[in-house]
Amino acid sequence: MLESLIHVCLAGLSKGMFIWLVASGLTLIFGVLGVLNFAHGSFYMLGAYFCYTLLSMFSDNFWLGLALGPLCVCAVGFVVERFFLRYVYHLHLPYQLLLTFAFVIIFDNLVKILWGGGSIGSPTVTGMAGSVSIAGRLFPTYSLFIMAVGPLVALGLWLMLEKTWAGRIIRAASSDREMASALGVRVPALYTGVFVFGTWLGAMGGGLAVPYVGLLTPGMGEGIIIDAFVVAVIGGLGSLKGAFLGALIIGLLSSFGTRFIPSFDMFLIFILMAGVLLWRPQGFFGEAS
């Protein structure tokens, strides 16, 4: 029984860190730009497909595909922010959601045109295709890798935002755009840079998903964006540390639910979100309005 619980916890931590890799970009974009980007899941999907395509072109070199694939998606993110989102920052949230949802439909159909409507089998990663023995049972090596990448991303974001000059400018612009602009900060360019970086985080999550999810399918971003939104709501919209904690909670809750009450695993997650919204609407680390 103990061995089973250990593996359920490991599976939950792995899933939680995978959700965090996607939710971090969504949270960063909302925290700085104030935009709930529903198309973030599409950037995750595009990251997976671009990574897979580059992987196929360069003799199954996964790490090269992972390095270049998200950069291709960054170009897409730049176009979306510069020529579309920039003009709805001043509008209410529903208009932003409608615009970004339109891009979900556009990107889903674009993937069907370029890669086909069927599923594509994910390759294995050289050196991480096996399993290791933990508590007398085998556990996938790649899942352990994801568990290590998640905290490293969290640490990198914290160091960037808290310990660098660029991070101070980003935090200043997110707190008071007019004051930052008066002090000489090119706020529109800063917003574009933050959006592109958030896009890169989402696409990186998609690239890392290539060996993780088993199959690449058009529309695969819809499922992960729901998890990411739940994480963002629980942790507090715009709070990276809240998103990290929320991802851990959701990952563990989903894993235990799948193991012990599989018919109600998603029910548990949404019950938790409803409870948080009733008890603390701003989330664990969000600021009360």
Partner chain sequence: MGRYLPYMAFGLLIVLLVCIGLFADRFVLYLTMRVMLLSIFALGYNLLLGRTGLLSFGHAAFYAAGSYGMALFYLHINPDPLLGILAGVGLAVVASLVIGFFCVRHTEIYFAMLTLAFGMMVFSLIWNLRDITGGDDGLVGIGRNPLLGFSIAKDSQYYFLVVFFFALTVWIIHRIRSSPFGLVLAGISENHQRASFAGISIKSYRLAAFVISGAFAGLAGSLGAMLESNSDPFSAHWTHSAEPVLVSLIGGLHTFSGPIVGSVLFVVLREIIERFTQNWMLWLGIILLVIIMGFRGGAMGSAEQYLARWGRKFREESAS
Given for the second form:
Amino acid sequence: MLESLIHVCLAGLSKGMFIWLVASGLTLIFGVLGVLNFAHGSFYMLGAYFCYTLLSMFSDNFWLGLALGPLCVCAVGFVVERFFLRYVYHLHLPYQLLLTFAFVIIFDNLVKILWGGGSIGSPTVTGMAGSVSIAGRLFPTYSLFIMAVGPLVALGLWLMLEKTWAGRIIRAASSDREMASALGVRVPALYTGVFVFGTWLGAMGGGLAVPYVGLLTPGMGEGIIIDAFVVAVIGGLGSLKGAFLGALIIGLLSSFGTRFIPSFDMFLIFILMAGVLLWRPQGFFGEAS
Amino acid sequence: MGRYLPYMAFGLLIVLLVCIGLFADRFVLYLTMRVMLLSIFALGYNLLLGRTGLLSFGHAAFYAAGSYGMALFYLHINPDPLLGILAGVGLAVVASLVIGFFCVRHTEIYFAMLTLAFGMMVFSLIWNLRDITGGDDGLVGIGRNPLLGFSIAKDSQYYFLVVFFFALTVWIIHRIRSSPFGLVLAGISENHQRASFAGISIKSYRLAAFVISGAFAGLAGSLGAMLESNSDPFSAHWTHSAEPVLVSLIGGLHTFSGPIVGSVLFVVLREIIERFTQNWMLWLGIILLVIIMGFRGGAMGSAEQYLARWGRKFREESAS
Amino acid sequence: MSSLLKVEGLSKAFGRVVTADGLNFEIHAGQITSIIGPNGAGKSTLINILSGTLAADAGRVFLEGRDITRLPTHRRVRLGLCRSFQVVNVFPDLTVFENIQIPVLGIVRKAHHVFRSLRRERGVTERVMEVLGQLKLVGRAHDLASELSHGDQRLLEIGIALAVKPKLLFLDEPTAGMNPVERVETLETIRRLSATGRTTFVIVEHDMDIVFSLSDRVMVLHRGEIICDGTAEEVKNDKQTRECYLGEEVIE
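Can you switch from the form predicted on its own and show the form predicted together with its partner chain instead?
Next comes the full complex, this chain leading.
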């Protein structure tokens, strides 16, 4: 029983860290730009496909694919922000959301055209294909790797936002756009930069997903974006710290839910999301405004 | 003259629909029914989005409530079609009352996220309660028994029932939009703070708009269940909630006829584009992009603007 | 003089900043009362609490003897307590007529009619035209509110508040942003409406000329306390007021 619990925990943690990789970029973009980006799931999907294609071009070198794939997606993100999203910041919420939704539809179908509508089996990563024995049972090495990457990304983001010059500007712009602009920050350029960086995070999530999820499908972004929304909401929209903890909670909750009440795991997650929105709209970990 | 124009347009539309019902082939008949169902869904929905300014990602749940309410009533209680529709709409009203009660506490992005959460709860229930809802198979075998002595078993007969409910919806939504209630909704959408200082309890009005739109989603759902003779779990999925939004946007968010025109364009364009390419959805995405970037009034809004400009020019020319 | 509004021990603090510190006062019907005070004295907070957009930490508010401390905004409005805003706060994309129609419908409890045509509401239409007449905006009835000049929008703003036939109306800097001509006209309108005796005005102002020319009574608010309360003359000559408030103005 104990062994099984440990494994449910481990599975939950790795799933949570995996969602965190996607939710981090979503949250960063929302925190600074104030736009909830449906297309973030598409960047994740594109990250996975680019990564897959590149690694098959470079004789299955996963790390090379992971390094280059997300950079290609960044170019896509740049186009989306610079030529489209920039012109709807002043509009009402439905237009912003629907613009990003339009990109979801476009990217899903472009992927179908370029890579085919079916699923693609993904390769394994050299050196991480196997499993290790934990508490008497086997656990995939790659999941352990994801569990290590998640906190590293969190640490990197924290260091960047708190300790660097760019981070200070980002924080200033997210708390008061006008003030930052008055202080000479080129806000539009900053927005583009943050969006592209957020895109890179999402695409990295996708790249790292290639060995993790096993199959690539054109609709794979739509599932993860909802998970990321849930996590972002539970942590408090725009709060990176909240999103990290929210991802852990959702990972564990869905893992335990699947194990013990398999019929209601999804229900459980959404009832938690609604509950947080109703009683603590600033999120579990956000400060009350 | 201008005042009677909408009534004339409405009359013409009904005549056209009847003609289609009498003379068109089965395929056109089916498409027209789909257009009308989508219109009913979107007309109700746009009362919430275009009028009240609330973007819901949960209305697929009420469509599904109508669909499953109808199906369950037919399969377990009584096979009468009218009672079935009533049951479907009733279930949708109850669901939207309960869900709306919680959701109208927020607006904007928080409202959108709340409706998404509740909508997905409904979806997960439908997906998992296999014994009641049939799970991923849905509910099948919904027949069409005679209605008040008239057979509606054939599509060409059922068609007129759909026309009836479509006309009813158009009439009701029109009445609502030109009623005090409709004006107050527009006021709330423009400036909710000011509206509450006009003695308006904004939450109650938002809830009322939410329930009305939920009821029409339910109507579309129960009619859809009878048309397809099944209930589909994915009709509750959030992506289905996006459909009335897209349709309203294409037709024009802030116009009365927008949802209808949008539904026609949506279904007709899909048919045309699918003849030539495999990628209707890609084109839909591009169309949306173009509308949001350049033609936010949608088809009807842009047409209105164009007509107004043209009219002004015409007057100026005739004056000089 | 009868007491229209009674405030008892009203307190509100934001963290350490006390914006209302056990306020006690009454507003009398028929008197134009002004509330003045330097920036951050707690004027806006007071209006927000009294009109129901902000909850007080302690204390009670009575309107005509009825406890309204916990009532939501729209209920207070229906009981006859309304306010206008510092910045233009109208329904910009509705017509001037509709801007007034909404509060009239709200107050005659007809706003919830889902099925009746607006055109049939003759009584409402008459009342709207009456209000527009008071504001001299009848000619603009079918223009969009956003097409009005700034001054006319401010006037419409007051009109929306008047349309609910308030017994007590708070005007938050009613002439802010107006040109001198509009300002004089607006003051004249307020004086005229006050003379009819249906509505009692409470004005929150910065501009001392307006305050002293218009008010029957002036209350000075400073750091959440009332430091002076009396006629315009009395307040002008009050030592404490001059120190903490007028002094600043003079220095400017």
